[in-house]
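Below sits a lone chain in structure tokens, taken as the form predicted on its own.
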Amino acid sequence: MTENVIDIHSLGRSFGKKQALQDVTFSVPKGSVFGLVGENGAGKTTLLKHVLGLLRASSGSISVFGLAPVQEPAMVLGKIGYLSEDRDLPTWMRIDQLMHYRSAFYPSWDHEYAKELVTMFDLDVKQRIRSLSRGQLARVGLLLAIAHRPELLLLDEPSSGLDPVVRRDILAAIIRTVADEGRTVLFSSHLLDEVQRVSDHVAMLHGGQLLLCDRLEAVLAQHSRWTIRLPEMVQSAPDIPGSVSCRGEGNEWSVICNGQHEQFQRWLSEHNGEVIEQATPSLDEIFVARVGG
């Protein structure tokens, strides 16, 4: 069996009357790149804060490296690298001062690797944090998160502030490098094309609930997109077995199905419809279908 770095069981969290997470259950296998997707307010950051032990679960349980992060924070946090979405760094420090300060907390800090990252990210270590652009702040945050070679890397919206070229080249390279060394990456993002490009596993949150969780290849294989033409015009989307989304107008419709291909084909035959195109939908299309379908 695959060893799991994170195990979450029936996790629930509420803030007053707002249910931020509801009965969330999934595991993150060791050595995987695990993408956590959802719109803003879906519960992604709240879940990551539970992994860090910053929040206590209202119900259910969470373990990281087999430990409870709230009860044993030192044992858990020492093995985690974390990049927050808000890039909250001390603005009065220079980059080199911040690296020196942060390295004192981690016996495993790799100074040579940190220098390589400075070069890779094209950073001037004498610059003060307050003078950095949003993209530069993201690079510094990534450097601090991975220079001690953590066993688990948590990234909350890591591409925020990065231009498309930097996002593609740097983020993907780091995530794959960490995973190839046997370490584990859990990152949240609302950029689903990015998640699809680098993830092994994916979990989809909506309104604090888990819509699906599986290996990425399995999620893509389970869904199919069909463009169909019906013999007659219809005023509203037809009720097709297995469809999670049906969009179009008149007699031409785009349907995303979650399995049940035989039932779909039977329905199409019974209604004298024809298939114009059949393809595998992107993760973005699956998410839109699941959330808005």
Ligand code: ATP
Contents of the next structure:
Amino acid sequence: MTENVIDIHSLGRSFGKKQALQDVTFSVPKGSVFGLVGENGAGKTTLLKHVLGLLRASSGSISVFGLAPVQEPAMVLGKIGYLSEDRDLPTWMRIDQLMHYRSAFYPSWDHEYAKELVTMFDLDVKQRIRSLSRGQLARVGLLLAIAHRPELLLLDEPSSGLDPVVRRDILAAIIRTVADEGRTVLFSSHLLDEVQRVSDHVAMLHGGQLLLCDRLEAVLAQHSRWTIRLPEMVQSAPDIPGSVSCRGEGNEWSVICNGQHEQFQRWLSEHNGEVIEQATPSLDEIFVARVGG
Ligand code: ATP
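Given the form predicted on its own above, what does the protein look like in the form predicted together with adenosine-5'-triphosphate (ATP)?
What follows is the whole complex; the chain from before opens it.
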């Protein structure tokens, strides 16, 4: 049986009248690279903060390594590496001082690995945090999150501030290395192509609710994109059974289906339409189709 590092059951969280998370249930298997996607305000950061025990659930439950993070913070946090979205690091410290300070919290801090990361990220450890560019800050944040070789790596928008080379090569390599060593990565991202490239599981949040959650290959296999031609021009997108979105104009439309291909094909033959192309949509296309643009 698959061992889960995180189990979330009917998790709900509100801030006053704002329901940030609603009835969210899913698990993160050990060793997976789990991508959390969703539009601005979908609830991604709120969910990660529950994993860290920084927020208490309004309803439902969450367990991390079989423990409740709010009740047992020391046991849980010691095994987690966290990169926060706002990279909140003490501005008055130098990088080497910050590394030294952080290493004191983690018995598993790997000094050799930390040095390798400094070189890989092209950092000058004598620089003060306040003088760093956004990208350098992101690199330092990443270094601090991974240098103690955590069992669970939580990255909130890790690509934000990173240039395309670091994003594509270094970040992806780090994420894969962590997973190949049997450790687990849960990360949020707006960059769907990146999520598709590095994840093996994906969860999609929308307005605080879980829209879908599965292995990436299952999500891709469940959806299909059809480019169709209708015999006549139509003014607005036809409402096709089995489709989750339909975009285009005139008589040529691009339709994303969610597993209901028979219904869609029946409709197409009843309306004398023809298929021009059929393909597997990208995660980005599925996201736009499901979230509605
Ligand atoms: P983004 O991609 O923009 O970072 P997100 O998916 O991480 O968004 P969250 O930061 O989790 O979204 O926010 C979810 C919702 O909860 C938003 O409507 C946000 O305004 C609200 N929210 C989050 N934290 C608080 C808070 N401390 N007080 C009040 N509302 C909050």
